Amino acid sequence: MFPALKQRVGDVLLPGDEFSPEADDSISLTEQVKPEKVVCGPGLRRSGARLVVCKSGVLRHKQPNMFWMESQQRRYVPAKGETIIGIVTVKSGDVFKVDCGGSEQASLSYLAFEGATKRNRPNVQVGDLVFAQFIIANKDMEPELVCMDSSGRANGMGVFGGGGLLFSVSLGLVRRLLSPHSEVLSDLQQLFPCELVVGMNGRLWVKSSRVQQTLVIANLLQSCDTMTTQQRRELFRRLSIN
């Protein structure tokens, strides 16, 4: 539908950039043909017919029809079904409040932990973190969170344990940690084993065996921002050696 899309994969693009559907690809009455529907990601939005960037970044591309932005971009807007690392701000009744690194924070039930119930609630104090799903998350509402499935499993979420360290990335590596096969992971998992939890909305927590080792993988994974390819590997590389 819009094969001047596929070539600029890749190319960086400015917010007002647009793109309009070609004239041979109408659809016609006499022949079968169906059309190729484009999937808009984070920094692509439908403008009547055509397709508008509103965020700088490279173009990227996923086989069919999928299409979005990669930036550095920091600040986070909520999106239903992401999961996020929040930090509990206030306790109020039957209500947490949740910053969860947007405009505003979010709500959490004491009802949305598995085997939650009136009289076994969770324990949850303010200062804890909180690995947990948006389920509502629109401009016209409150953004409100879970934390379990739909099957009401907590699926690996919930409260976090003791010690580990919260730290910020840009949003664009933590798509790169989360990618199916994501070097930066691997290598960095070859270094050193530990526990790593990633939040969309920018927010990694890390654990290992030493804090010393903990350290040592927060200021490698934001290096890893302002990084090339080669130089990240470069720097695992010698990591590695010593």
Second form
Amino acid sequence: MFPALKQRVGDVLLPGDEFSPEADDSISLTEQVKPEKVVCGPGLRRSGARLVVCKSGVLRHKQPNMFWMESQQRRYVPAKGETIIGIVTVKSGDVFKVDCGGSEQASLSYLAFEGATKRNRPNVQVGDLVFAQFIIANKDMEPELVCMDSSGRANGMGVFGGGGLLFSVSLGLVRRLLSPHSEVLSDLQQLFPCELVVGMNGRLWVKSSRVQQTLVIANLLQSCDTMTTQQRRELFRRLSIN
Amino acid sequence: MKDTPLANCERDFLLTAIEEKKRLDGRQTYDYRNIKITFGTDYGCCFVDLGKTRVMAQVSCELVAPKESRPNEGIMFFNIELSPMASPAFEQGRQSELSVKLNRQLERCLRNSKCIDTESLCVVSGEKVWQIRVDVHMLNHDGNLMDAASIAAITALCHFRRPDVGIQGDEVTVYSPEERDPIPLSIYHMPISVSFSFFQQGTYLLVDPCEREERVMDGLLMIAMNKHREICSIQSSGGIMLLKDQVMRCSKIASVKVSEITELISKALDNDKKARKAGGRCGFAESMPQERITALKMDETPVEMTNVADAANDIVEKAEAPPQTVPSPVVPIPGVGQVGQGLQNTWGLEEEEDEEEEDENDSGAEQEEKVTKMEEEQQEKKESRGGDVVEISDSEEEEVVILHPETDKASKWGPELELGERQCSQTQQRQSMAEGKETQEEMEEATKRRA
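And the form predicted together with its partner chain, for comparison with the form predicted on its own?
Expanding to the full complex; the earlier chain stays at the top.
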């Protein structure tokens, strides 16, 4: 199965495509061989002996044996450890309900902020934006967010200051933006100085000195979603000339 | 599922942006988003794209008994469906407040304005009339559903054909499309709704609000109008106080928008008619890839290139000062004519006029002579460099007349240039000719100034 998978890396696959075990996948009983294990990421699912694609996209591979499907979806599914931009919708007792873009609202304890105690509550209003991290994100369970890391530091998380514009893009673009040495980001940095927060749930928050500039950046990033690298470079070049 | 809540920062940003006359998608205050009208394979099926808002209308007909109060009139029925496909906030099967409001407004817009001849829908008076049913389905919600729905409904009605009916004695025959060509509805006029949203208690006005603008708006005014500038219905919601002037202004904007949209609809209908006549495959599926159906604008990435003004200022500041322009760029030297470069013949002309000038302006005569001397010097230089026109920019000498190498340029422009450039060159030549005529006047002025 391993060579078959490796062969298709970079190909576009559709839900229903499958990989079946091959003859040389069987392990002989006499020889001492370590069986090859394949780690499946999002979009690949094991079904009996087969491996089934369950998301349309491009098959990606990471050494030594990780495979996943890269897709352009907009619906966010919470995953543990991911940092997101959430909107506080309800303030009830000791937890806030936060809209994270997923199917269900996440809960955020008021104690999960840096320096928060029972007496010293964080100042969070309904409608505020928070940058937070999932610590619980299971299937069929309410996800839970925190605004600090394991050592109790804020580490960049917390409530947003005023101003700025929130907008959403596809999850694929978000991953492209967050990847190290992101081209989109470096191109953008050369154009406009701005403050940009990227949530894994497809939400971006931009703030720059002027309303006009913020709008331009937001429109640029939203249009990056559907553009090829060349188209994007062309657009950025035109903008930099202007 | 609940709708995504609107964050405080979005609300604040939108309001400040509106105050600065900016919109999220780079539109101007009175701009509509791109409207795209496509038709289905069947008669009476119409899709309307208004930016990202997408609406489908389907017209169908049925023979029913008429209402007792109106025995010889057909029946119009309108239904708006807000499916969860349009927005996760819409619920299936329940009449929400919004859908009731939209439905009512559409009825007022299309039925109460009597845009369709209902009497022509009567088959047998008191017994059988046609019931025309218009189903409007929202496919995607990005604000301004009403306008999209009204465009879709009226276009679908225009596109619709009902089966022909024959009456022999007591017998009523409904012919299939194969037997007899179906008949279009008789439509008197096309009412189209135009929405205006108001912000900050009516201080700011936007046409065609998108979804996020609709969420922060204070009030909404919907005007349904036809291209004859007759208001068919008008509705204000949101509870803001509008001044008479504002309503008048809105109705004026609406009349402009309505005439644009009506034109678009008739164009789309025409295109579809031609395609159907040609016998090719037509309808939604075919028209999508070809983009045959008209649209207001090209579908381009909505990036607003505004810093243009600033950039231009920058360029102006950074750029070097342009060479000083003395108001006589193509002064032919007195006594020297220019031949064969498309300019006017100046042989002889100069001297006479110069003399006249000298007569008029005695004080300026001396300086004039100086200029002539300088020019003669230049002329010598020119000759020494093989006819090249030399630009001398001695700014200390005020009297110096700078010769711009325009005549030289004119000779360089060859046939290998692009058409546009050549046109440009021609215009420049024409300008230079005009300047040549003006030169005399300018020189007079200059001499007066010096005097």
